[in-house]
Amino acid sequence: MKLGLEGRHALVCASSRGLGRACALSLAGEGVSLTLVARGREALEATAQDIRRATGVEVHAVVADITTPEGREAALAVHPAPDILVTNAGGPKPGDFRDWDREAWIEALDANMLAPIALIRATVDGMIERRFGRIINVTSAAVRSPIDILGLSNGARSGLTGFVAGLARKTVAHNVTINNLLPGPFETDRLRETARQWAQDHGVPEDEVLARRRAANPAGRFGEPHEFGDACAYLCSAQAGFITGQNLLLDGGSYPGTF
């Protein structure tokens, strides 16, 4: 299916590597220009150099920190007008909320949250005006099953999920959808990390911790980055322009519920 992106633009945040690299990846695939936004120079510009040879597409490599608003003008200062935008950014530490103070808060708030709207805001006029628009936030499958550890992640995130919810429905009819994408577990670094942590912390084997977690999701594996990228391509697509406002969950059917 050709999904009538080419000679769009993107700005894809946290791009990097692991679920930002993916869907950097498949947009690239489908003839999109790219502005890539990363924190750590030498991934980033690996990565750019990676899409530019196996696509052909134009991509800038943008160096900030997306969370602040010098980041996210650096981004813009690029492309202003990019006509699809995925936001992401790293989760909150996790812990028991009783250590959490302020200023912990905010800062889960400003990036898991504040920042995504900033960027929206920035740019969604733009493609209202030009009759297409396509927003995906890169949130987490903790919005729809909690995890108590990540209550700073569950509270920011949830936080953008409704704000989304209202802003969807007022845009739809210019062709400017947002959606949000809920990832569970990936083949990503983050996972690997996390894994070797909890590995470490309890003096079990992270092959074990792996394989266990493997086989407690109903699929039986992890999601491959890949198929995270090709869902947020899709989401883009000119054949989606009647989805929005959805929070569509990749996690292997881990999530019990019906609806």
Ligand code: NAP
Second form
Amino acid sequence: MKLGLEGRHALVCASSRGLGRACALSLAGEGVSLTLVARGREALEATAQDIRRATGVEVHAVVADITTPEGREAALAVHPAPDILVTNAGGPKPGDFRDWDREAWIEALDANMLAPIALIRATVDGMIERRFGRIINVTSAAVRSPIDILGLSNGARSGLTGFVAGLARKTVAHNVTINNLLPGPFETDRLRETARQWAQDHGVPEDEVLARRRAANPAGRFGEPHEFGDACAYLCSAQAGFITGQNLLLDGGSYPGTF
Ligand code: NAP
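Pass me the form predicted in complex with the ligand as well; I've looked at the form predicted on its own already.
To see the whole picture, the full complex is given below, headed by that same chain.
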């Protein structure tokens, strides 16, 4: 299926590695030029170069922290009117809610709720005027099945999800859709780092931790980032204009509910 995206431009946040990178790569494969953003220059430039080589599309790499106003300004300076916006950032640290002060909450809200909303605010009216826009927020399976130690993530991402649920019904008449992708366990640096930490803390070999986690998933494996990237590209497609305000769970069937 051709996705009808040739010549479009996407701003893909937090995209030097992992799920953001996978979204960028899948979009580039459909002829979408890109602005990529991450804080670390080396990985970002390597990813930009890999995508240019693999697809031939134009790729701008912006070294910036997308959770700050200055970072967002830098990201949008390159191409202020993207057709596609993929919001993404690192997830908050785990812990006990008794240890989180106001600062910790504000940091989580900035990264996982307010930064996406600020980016939507900066781009959505242009999309409405041009009568095409696709906004994808990378959230988490924890929005459906909260994880106790990830309270900062559960709270901040649910706030974003609630906000988007209202806005997505206002923009769709202008062919501007807003949807959320909810990753379960995908094999990225983040997943490997959390497994390594757990292995160290519990004195278990890292391979065993990973094997147990794979076996615990109904699919018997982790998700592969390209599966996530392709789902993102589909939701950005010309054909997906009737899909808005949805929360698409990609978790290998872990969520046990019928609905
Ligand atoms: P990852 O492999 O660690 O990659 C994170 C990417 O985001 C890197 O490119 C990183 O580059 C960039 N980044 C992080 N903070 C940033 C910031 N403030 N500004 C700009 N770029 C930033 O993580 P991932 O697995 O792809 O996860 C992506 C999101 O999905 C996270 O919010 C995570 O919590 C969520 N998630 C992931 C999983 C999973 O299984 N992988 C499951 C549920 C939820 P720099 O560090 O150089 O900035």
